[in-house]
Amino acid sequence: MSASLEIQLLAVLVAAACALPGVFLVLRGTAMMADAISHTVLLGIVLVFFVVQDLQSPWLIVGAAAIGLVTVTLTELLQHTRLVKQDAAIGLVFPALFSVAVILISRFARGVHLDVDAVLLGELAFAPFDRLIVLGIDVPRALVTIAVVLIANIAFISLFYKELKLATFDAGLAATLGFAPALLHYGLMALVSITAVGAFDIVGVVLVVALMVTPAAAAYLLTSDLRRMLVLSVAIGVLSALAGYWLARLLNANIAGAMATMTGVIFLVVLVLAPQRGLLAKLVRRRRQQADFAATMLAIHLLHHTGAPTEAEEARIDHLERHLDWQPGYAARVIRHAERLGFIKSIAGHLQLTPTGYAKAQEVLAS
């Protein structure tokens, strides 16, 4: 396999292991989580390389899921005073145990191949150079790694997604059932860290956060369905990835940092084009309401006018405008929208109401 594609799937990979865990966080309310464990964690790989000496050990992603539930307690404890909220609780937590994480690199860890400038931005170009043998296969450590990582995280959402499921949108309900909210609440916070310290020495915390947050946040724009949601956020992380790799080859840029802007690229779209909760469908949805206020209007002006010595004028088109106080243009295209509904009908620049418009402003003037 060429150096290429081991990126490319390396980034999939990547992707695919950030988006999972990223859709309860996002559903949650608590996405910021994922940006305050992605920067502790490396107090918790500090502090276990001091012990055993080896950045090659899995003790290392052990420290740092311990060190990633200690940011989640130690936010929650603050939050639990009541004197600040959550988001104010994050941001003192994480800054100070990344803080003491960066003074002990640059203090004691000099001369290893641990510094603040890899795990922030990352290098994925560099990844497929450190390798190893599986099954007679020779691949990427770092592949092998993000594998696992993946697959941790199919396993844990598969085999609690029911009890995730209503931990996420009633905890109580969750609770009175014996489900354990809190419990899950920290497997999937030892889950966030997992995949922090599997993703980060490959792609940076940068980029860690953006695939956490962005893809399942596009995704919720698109679908209420938790299933669906999921799929969706790890299709628009794996897009996010390759389209990243190839703007970064194009630009001869970072990869991380490609991939990070093509997740904000595809949030953004989804934004404006989501079917139905995007800008543009909030924007036709108003206009259409708009409208549809207006035809209303004009039903009531006929009904309250029909049969009345009046009716001939107030039913004139002409007149609309001034009784209405109506612009031209803005009248007509009133009229054709009721028209539309069925409000009305015209017979020579007079306007006369239908059974479904006398039915609607009836329905509306008795509310």
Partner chain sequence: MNPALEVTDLTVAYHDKPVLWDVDVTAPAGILMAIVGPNGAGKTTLMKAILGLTPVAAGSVRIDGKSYTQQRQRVGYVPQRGSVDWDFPTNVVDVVTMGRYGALGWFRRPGRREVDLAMHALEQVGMHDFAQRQISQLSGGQQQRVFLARAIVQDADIYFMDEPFQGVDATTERTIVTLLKQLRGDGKTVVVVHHDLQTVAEYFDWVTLLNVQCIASGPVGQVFTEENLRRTYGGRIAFVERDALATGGMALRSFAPAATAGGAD
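For clarity, every value in this text was computed on a predicted model and none was experimentally measured. Positions refer to the first chain, counted from 1. First, how it differs from the form predicted in complex with the partner chain.
- Taking the list R333, S158, R288, V134 and the motion between these two forms, the hinge point where C-alphas stop fitting one rigid part best and start fitting the other is R288.
Show the form predicted in complex with the partner chain, please, because up to now only the form predicted alone has appeared in this conversation.
For this one, just the chain is written down, with no partner chains and no other molecules.
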């Protein structure tokens, strides 16, 4: 396999591995926790490295998962003291742990293959140089790592799909059914940690967050169905990875940075153009609904004053402008729209409710 193909494969796998847990982060409102964890895994890596003196050791994954849980626990402990709010708790814990890691590295781990920039930024382009023979096949080491992480993600999510779904949408119910939402929460955070470790020498810890959160967020704007959201999230992640790779080639720039940029571009496109929840669709719908709404409002207004002594006065067109506080042009437009919908008839400057309009007003008021 050529280096270019291998890099693209790596990019695709890392994007897919990140996009899966990302869905739950977005749905559960814990995206910033993932940001915190992706930073603090560095401390896990450093500490394990001091013990085993090997950056390839599988213990790194264990250390990362552990430090991820430590981060979550510390944040929650701090929050439980009620001395600070949740956002401040996150903002206190992770920079401190991350700083310890950075200082430890620059003091004691200089020269070995562990420098801060590598962890923070990763370098996909060099991944194919570090190789491994697995089952007699010569493959990049990173490919093996990220494949394992991806499989772990898929396994966890398919095993606990039902529980995760319930805990995400109704934590209370999940607890009463004995699903231990807290345990799932920690499981998910451990998953985020090992994903961050698996990805760190490929895209670095900051951009892991882009690959986790952005595709999932875009997917959430496209669908409400969890299964479909998982698929879409992965698809968007993979698409960004490939597009990012070619963009980086074109510009002779950093691949991971380009991948993150592409997730952002796709998110923007979805944000504006998504069929139902996109800004454009919303704007159009809002316009139409406002018109229908105003027409209904007019019908209700006329209904309210039917039979009242002021009926004749309330139904005069110029009176509407004054009472409903509508601009002159607006009132005329609403009246035309209401006539088109068949709600009212205008007879010599007086508005009259049609049977359709009467039924509509009654229906709305009854609901």
